[in-house]
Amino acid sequence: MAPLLRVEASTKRFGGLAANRDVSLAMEAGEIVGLIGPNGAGKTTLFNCITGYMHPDDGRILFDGRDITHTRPERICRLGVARTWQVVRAFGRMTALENVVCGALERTNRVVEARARATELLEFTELRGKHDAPAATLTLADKKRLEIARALATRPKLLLLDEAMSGLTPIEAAAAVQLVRRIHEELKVTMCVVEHVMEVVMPLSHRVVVLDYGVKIADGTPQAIVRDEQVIRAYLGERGAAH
């Protein structure tokens, strides 16, 4: 079977800077893939190209057997790709329930059905009792859960999580890891997770892809990645790697 997602030599330039350069990767259905790299490595740019918010200058992206390289974001969402954002993008004046209804309406034009789906997902993401709270009043941890619930409301096959645990306390981050595992196990959603905290992403991922200066430098099991000298140099520099 073909991979659920295939990125083939994707390059995205901003003037003379290549934020992604000849990046290729594949994701099988059912995987959790960690996407890591230093700040500025091109991780969010890759997410933007996969989801249609940007288009690669070269290369192509295929999802579920379809070429989506130059497809609009709403069409890619309908095909089954959803995402969260590095900086949370909740509709602050709308309630938590209304935020998730917006996602559910991607799959149905029946408001009653969308509200029922949104209610289920607020329960699933442990936001029960906060249905009527304006999104702007939620804590950061709850806003991140809300954004995940809204993405899940679109019924994705592939969910891209962009630093869904950044800024959280250790207890909140541990709860977020458990939520990701439940999404994978109970909802059967394939996931790609961008995260800087190694203690989070390594135990969570079946496979890890590493970007550095827009180039893929490693792709393998977490056990192999943590021993990869090129990855260590990318994070710690030459002196740190030698140590």
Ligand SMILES: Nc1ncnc2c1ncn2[C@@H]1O[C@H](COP(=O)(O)OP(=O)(O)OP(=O)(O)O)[C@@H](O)[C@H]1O
The other form holds:
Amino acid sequence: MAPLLRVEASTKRFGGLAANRDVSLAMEAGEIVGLIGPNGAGKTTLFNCITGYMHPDDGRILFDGRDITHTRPERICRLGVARTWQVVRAFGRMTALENVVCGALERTNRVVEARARATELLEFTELRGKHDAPAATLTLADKKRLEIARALATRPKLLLLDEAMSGLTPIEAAAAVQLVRRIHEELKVTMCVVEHVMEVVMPLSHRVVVLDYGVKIADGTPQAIVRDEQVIRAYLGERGAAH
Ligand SMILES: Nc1ncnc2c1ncn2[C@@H]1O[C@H](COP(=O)(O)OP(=O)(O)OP(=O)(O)O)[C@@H](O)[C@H]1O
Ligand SMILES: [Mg+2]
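Swap state to the form predicted together with the named molecule from the form predicted alone:
Entire complex below, previous chain first.
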């Protein structure tokens, strides 16, 4: 069976800088893949290319067997790829419910149906009681949940989470991990999770892909990744690796 997502030698340049260089990876349906790498490694750029927000300069991206390399973002969303943003992009003046309705309207023209789905997802993401709050007034943790609810409302097969747990307190982060597990188990959504906190990403991921300076340097089980010399060097430098 073909993988759900296949990135083939994707390169994205900004002037002289290759933010992604020849990046190849595959994701099978049902996986949770952790995508890690130091700041500026190219993680968000890869998400931007997969979701059509940017297009690679070279290489191909296939989703569900279809070439989406140059497809527009709204079409990719309709095919079943959703994301959240590293810097949250909730519609601040709209209520929490309205934000999620926007996602749901991607799948239905019936507002009643979209509201019902949005209400269910606010329950699922534990935002009950906050339906009518303007999104701008929510805490960071709630805004991140709201973005997840809005993404889920588009009924994705693949969900890309860009630092959905960063900036949260340890208790909030633990709740976010539980939410990711429930999305995987109950909604059967395949996920790619960008996260800096190793204690979060390692136990959550079936497999971990590591980027460094735009290049994929490792791809394997969390157990193998934490022992990988190139990965240790990327995070700690030569001296750290020697220790
Ligand atoms: N729109 C852009 N224009 C120019 N350069 C960009 C743009 N987006 C990203 N870059 C550069 O590309 C490189 C990769 O950035 P990217 O945001 O993908 O990294 P990242 O792994 O997500 O980093 P972080 O962990 O800090 O979020 C960086 O050097 C960044 O400055
Ligand atoms: Mg980023």
